[in-house]
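Just one chain is shown here, as structure tokens, and it is the form predicted alone.
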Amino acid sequence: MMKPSLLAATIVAASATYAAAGDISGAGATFPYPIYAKWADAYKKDTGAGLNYQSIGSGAGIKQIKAKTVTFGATDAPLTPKDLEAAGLEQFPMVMGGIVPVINLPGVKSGDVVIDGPTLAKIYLGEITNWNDPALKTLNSKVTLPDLAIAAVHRADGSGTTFNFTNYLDKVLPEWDSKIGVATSVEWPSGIGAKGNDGVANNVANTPGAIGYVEYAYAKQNKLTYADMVNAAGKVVEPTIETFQAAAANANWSAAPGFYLILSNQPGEQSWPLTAATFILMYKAPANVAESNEALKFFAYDYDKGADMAKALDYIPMPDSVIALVKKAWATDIAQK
């Protein structure tokens, strides 16, 4: 598999040919970037029509759309219908996935280190800052952890990721909310900070003691250590696409108004508790409606035939029922005409 970074020069590259004719212009989210990527590339071959997504982070994504240089944003961070309806945006998720905690440990494999999430919040805190601490040592009993500092791996940018994680951690450790906070941006007390998705995978892959989160693609395709987790009901789970669908499985999309809806720490066996979903921004009344009708094709063209590209890089298409909930709003609230 390709790189994220060679994927956004390919992505870019594929629409260059058709960009006089306005090509569906989008930014934010790096978190569903290897999967845009992969649905931009069949949608030019099957239609000649091209995207030009610039993945920048959620936090510029939405700056973006609301500065209207893009047709649509994309963002991890769902906006709360208060602040939709006072933008004049319409919000819709398009795919789920799981964010995951890699580590760069010598002669550690993916699956052999286990942490929950206080411990988790704890490293992030700056209060367990060496990989030998008591914390994780009762963990890994069967792990012999080194004696080796932490380097704590966060986004720099404003980050739908972060966004997610800092959501989960506040609900794992009570003093997260009164220290840190949940945001796209955060002041984190310590650690490493990096751009993108791709920024945090780099960084962990060549920092000795590092961890991170990423989504699972990036985790994939850059072949780094990842640590299985402790979820809500107490079981170890690994990072799979089984259990990210345990997760999502709890998802009520239908009573969640402008689909304002988080994924993390979700009850069940079987939950990964790092699930997240990614969301579309585009405006009701668009300045542009043929550009914005474009972009709608091709979002349906990704909910109607991008189910098994979406399995195969390990994230949750979204259901049917859900995919129905959608379309009927665009019906009711975006200009199409």
Second form
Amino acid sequence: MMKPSLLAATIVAASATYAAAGDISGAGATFPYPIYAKWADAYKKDTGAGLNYQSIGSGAGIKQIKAKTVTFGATDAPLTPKDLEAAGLEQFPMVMGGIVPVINLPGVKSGDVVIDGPTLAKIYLGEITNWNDPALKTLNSKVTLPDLAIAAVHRADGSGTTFNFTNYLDKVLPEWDSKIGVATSVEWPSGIGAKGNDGVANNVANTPGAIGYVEYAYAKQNKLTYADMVNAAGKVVEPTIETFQAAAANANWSAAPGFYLILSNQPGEQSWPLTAATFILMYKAPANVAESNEALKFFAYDYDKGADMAKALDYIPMPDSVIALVKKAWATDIAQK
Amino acid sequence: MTATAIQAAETASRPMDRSQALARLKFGDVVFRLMTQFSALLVLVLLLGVAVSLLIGSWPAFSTFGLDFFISDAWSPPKEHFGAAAAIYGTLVTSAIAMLIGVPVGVGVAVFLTELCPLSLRRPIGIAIELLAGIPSIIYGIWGVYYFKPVMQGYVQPFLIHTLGAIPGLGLLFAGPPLGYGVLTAGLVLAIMILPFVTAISRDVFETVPPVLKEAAYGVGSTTFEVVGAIVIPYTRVGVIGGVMLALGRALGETMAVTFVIGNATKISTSILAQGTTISAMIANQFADADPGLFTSSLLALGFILFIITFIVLAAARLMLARLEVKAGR
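Having seen the form predicted alone, could you give me the form predicted together with the partner chain?
And the full complex, kicking off with our chain again.
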């Protein structure tokens, strides 16, 4: 009498494992993880299909999709059209957000301090080492900056945030390219390395004199003091969803093969200079078409119904015109049968 | 002849007896011996496997950069130029700072516990030290970041910069802005982490010193200091050195606590207040998303170097012990 019930239990357990294994599997960037998790939650309620997303970093996401261990990879650092071609991958932008410089200065509130691109680059090059440096004083005539050493906090791990940040510094300071370069992980000449967005946020929070760069959501959650920035048009802008959106609106996705587009230092009076998109990578000829189709259904759902959820978490949803472009690319590029 | 005949007769009369029972026991012995032998050999195979796979993985880095890999402190993924010098330097310097502070203090605590401490205090302090040894390293890391680092930044480092930093020459060691994170902070956290190892092992071996030796020394008028220096430590040096080496092994390989407080900068600086990195911190930070190719290979090469450093330390310890024993005439 025991045996049949045991057997039944085993079958139930086995099928439960099978159901979990049937979840859409993805891995990569940590920056969009909060919104992917929220979308997955809503999607599961509506359709019953789950998402298994490992937020292990952009570089690791690219590694995993190339090793074909996941159905999709996620990265903040887009692959070039040449790389995509070589790997047989399709790339599309999923959502956008802002990177903000966060600071820790006694008595200074968010928005009190203004920084421009070249000054930020020189801080990270180790050329500007004190908060009372003339370059910073000129930018901030209204606040008295203390005589305090600058602790420039950067990511110690490979990071899409670092990619977008160094891409921006590269655009605003000519010598950045020869000295440092643009990558998910670079050789910093000075400063403190910390692991993950939250590692940088923590280091800045407990180090007087620190400056760091984190995704907007992390600055907000950790109640960090942010600095305003001077954008490409020479205007001082505050990091808000409006300025992120202004930068995003400038982007011309239709002219970008493989959707390879980096949103830093966009023109426009209202544009936040450190805006970034995050991307999904999938195979054009997937080994498992059914799993690939399931993932595409999830992304279509996010595009169609996920905009408000994204805004609630301070991400910027992709504009409708871009969504139409992406869906057209899916139809022509990705084998769905 | 007769003996054999008797044996044969006995065997014949008792078919299920001694020889069979003995054979069965012998079979059990053989199986047990083979199993233990297999386990022992497995350790060797595993060790060799780890070394060989690390070497194969790190070969592209070694063959591309050659000797430059050991002397260059460049670590630039975009330019694909890697060097291990900064990581090796950080590993050795943090461990040296940890040993410099951890060993004398640890041995001192052990001396107090075995020679001077009132009996009623001995147990609670002993248990506290064993508990300290059991704290996971991540806890030390969190403590280091939230409690120890602000103290270093606010008080210790400014003090060092203004006093020792002002001395010409020596000042180079204590230069730079007080940012809290750095090689010295990591070394001090490591010192606290290895202290219980040194203390626990030293205390255990100090207790093996025959009381008669100590009593004799006291009897001829030695002070406690003389007894410890002339009787206790010479008698137990093999054990003490064993404990020190165990501690050094932990300091060299410690990952998380160091990563939290060292500042993760791939640079060599003359100042011990500056940020640095260690081999294990580099691997922990960068391995997950290193591109395949030279980047991954260079990280594996770092792992191989750590393996070799640890091996050299253990071999040196063995050699030192062997020499001491020869000198002591044992």
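Note that this is a predicted model, so its numbers are computed, not measured. Think of the rigid core as the biggest set of C-alphas that the two forms share within 1.5 Å after superposition. Numbering follows the first chain given and starts at 1.
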**Q.** Did A307 shift 2 Å or more between the two forms, C-alpha, core superposed
**A.** no
Next on the checklist: If I superpose the two forms on their rigid core, does the C-alpha of G50 end up displaced by 2 Å or more between the two forms?
Outcome noted: yes
